[in-house]
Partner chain sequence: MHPAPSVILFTTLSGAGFGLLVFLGAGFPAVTGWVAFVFFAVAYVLAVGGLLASTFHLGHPERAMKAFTQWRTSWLSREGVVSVAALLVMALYGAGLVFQGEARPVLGAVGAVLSLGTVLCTAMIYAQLATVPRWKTWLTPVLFLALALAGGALLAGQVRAALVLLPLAGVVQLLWWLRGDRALARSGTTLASATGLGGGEVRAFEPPHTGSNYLLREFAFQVGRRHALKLRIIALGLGVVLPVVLLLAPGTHVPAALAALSHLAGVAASRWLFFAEAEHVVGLYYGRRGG
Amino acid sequence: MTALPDKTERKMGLVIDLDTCVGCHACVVSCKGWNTENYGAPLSDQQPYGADPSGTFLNRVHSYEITPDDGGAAQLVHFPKSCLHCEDAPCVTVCPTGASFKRAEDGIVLVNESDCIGCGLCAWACPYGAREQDAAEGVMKKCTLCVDRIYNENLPQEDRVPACVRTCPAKARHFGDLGDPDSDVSRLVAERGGFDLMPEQGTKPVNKYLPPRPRDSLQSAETEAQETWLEPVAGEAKGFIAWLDRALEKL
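Could we see that chain alone as a structure, in the form predicted alone?
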């Protein structure tokens, strides 16, 4: 079995904003692309254009319709999910070959694929369903936080983040050291009331989620802004109406 480090120098992880995620799956596509071409064995697909397609993904987005307990308006919440790089990672301690391990320098949980026998014990132990077995390679796969990107000095500084963070059009994903209370991600968690996923499992996930804001307050603010933006002014059109007038004049 693999032992966990007593402590890690840093706690690198993700902060995901459920309020701004639009469920576009750009993070899923970029993750699949980067990890198929780079770190470890490629992420394979089986019958991708057949009647029963399947494949290996390290990041998935689930969508749920929820109704607040206070009776507010129903909301559609898009919930990205990947490995949470837990401090007390059960997927590591159950591994019989030591293939699963947690790095002491940054807290990232990885799989040494050359030692993995594909037994699936880590998948059984993970309460978040973040492990997947690659059917073609016969090994377990998981999010690596794009460890081959974040330390790659051949990349521009702005690209040294996980592929999912770099590509998110809504800026709903943030990356940094959650062990540093002064880091941007730690301050974001403190300001927005970031929370752990399923804390009752006792795994101490590093990744955090920012809760969605109540829709009623946002909707009223958005409606007010739209009304101001679209409101015609006597004798002179402004805002979107003015732009539309200019565009129509050119036809």
Second form
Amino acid sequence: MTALPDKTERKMGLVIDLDTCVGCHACVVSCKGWNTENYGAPLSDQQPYGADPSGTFLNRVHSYEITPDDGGAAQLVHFPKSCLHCEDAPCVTVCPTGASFKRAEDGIVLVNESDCIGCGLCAWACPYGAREQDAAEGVMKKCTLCVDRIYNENLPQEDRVPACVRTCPAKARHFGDLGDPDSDVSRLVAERGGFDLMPEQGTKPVNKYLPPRPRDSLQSAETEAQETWLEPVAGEAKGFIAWLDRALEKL
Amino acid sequence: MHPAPSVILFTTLSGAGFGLLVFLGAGFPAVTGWVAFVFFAVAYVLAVGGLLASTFHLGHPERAMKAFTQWRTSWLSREGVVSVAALLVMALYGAGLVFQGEARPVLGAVGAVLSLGTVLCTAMIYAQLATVPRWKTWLTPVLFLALALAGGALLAGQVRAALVLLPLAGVVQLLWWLRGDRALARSGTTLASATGLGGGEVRAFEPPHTGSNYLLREFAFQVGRRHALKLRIIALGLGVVLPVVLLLAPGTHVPAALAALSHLAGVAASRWLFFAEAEHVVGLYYGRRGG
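Alternative state: the form predicted together with its partner chain, after the form predicted alone:
All chains and molecules follow, beginning with the one already shown.
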């Protein structure tokens, strides 16, 4: 049944640091690589070398620009987005076949691809765009939190994290149990003021985002002091230059 | 939302088909024999044809049977279960009328309620989605039911009922549009809440990919404002105004048939707008005002 579990033993998820992310898309590439070769149907591409390339990805990095109200410097924020493994996952309850489910033991939201009819309703129900239907396989694909890595005893301990976390060169992605208030990820969220995406949608996402720290202001005491050096040194023009100036003005 | 022809065809035809079954189940018109056969044939072609059309957009139609299992949580599953129940009960009721010339009113009433239930389930698939603020309202099931009943009355030749139900559906349609135009703004979901970024104006700077993707194809359909207004006028004109005029005109069968066809064309236009104008909040991540 696609009913959600009342409670999950653990809430495994990601914490994404928007202050640290450099927007390199390495997480996108490693995610596509791992998930094409492992759990479920491969992530296909359509016309990868053609005029209109497109493909299935479980993780995508947007970039946003903020112009602060207080006149500070405009800031560019790279914004990786994948399934947030919501506690009240609307994608699970709408599924007519029971293919979508949320695991009671760790809270991971998964798709049983052999039950998926590819109706697309779960993708409609997700406010985050975390589900993409594969155009070649006709089944719904989504982040599995690398369920085939994190418990995989054939891998060395340091590799038992999602591929995106393992690969991030800026250490902007953290993985852990967000249901345990003493876990590293929960402490990080508490210290840095981690927040939910679209809290008004009532999905209670497990994944959290850490806000970017404000950048230096353009109007510091130092820059104000420098402004005096930028006063024009030449006064009113005289002679030939003054005549040329007036002549050009009249044109 | 992308206006998929299969889904527009499905909701338009099956809505009218189940609307007709409601009237037949209630005994309007009280027909038997060959006449009953023709009425039931029309209702089943529309209802079943619509259901079949809806399977065309599935990635794996061969697994469609699995969709009957999750009726406890999923409106889509409920729609499947209730529609099959309605069709089976109405088949028994219809067989009684056609072959035995005998009406079983209890069976008919159960079939009529199940037929109404099917339209309600279809509407709830959309009305449950908080991600599409334009759809998330109790007015959505009211609109679907009003249109299905008006179409059913037309097809069942119930002129007096149609003359009440058609204008009623028109009013609900207008209310639904008026509310819908402000729904996204009122939902409180913005690019700022979607990204959690604040302290200033947030603007989409660069999308994650240079090409298109499933999300943009499925959710980011945009329709021009003026274009939409014209289609709304066409939907109301063909769906409500022209059928009412035709029903008031002299003559019986020809104007009634024209009224039914005009109404179905109008509902199809309204249904196209239902999808094309619906803004999914994921569009915000791509810097669109939904759409």
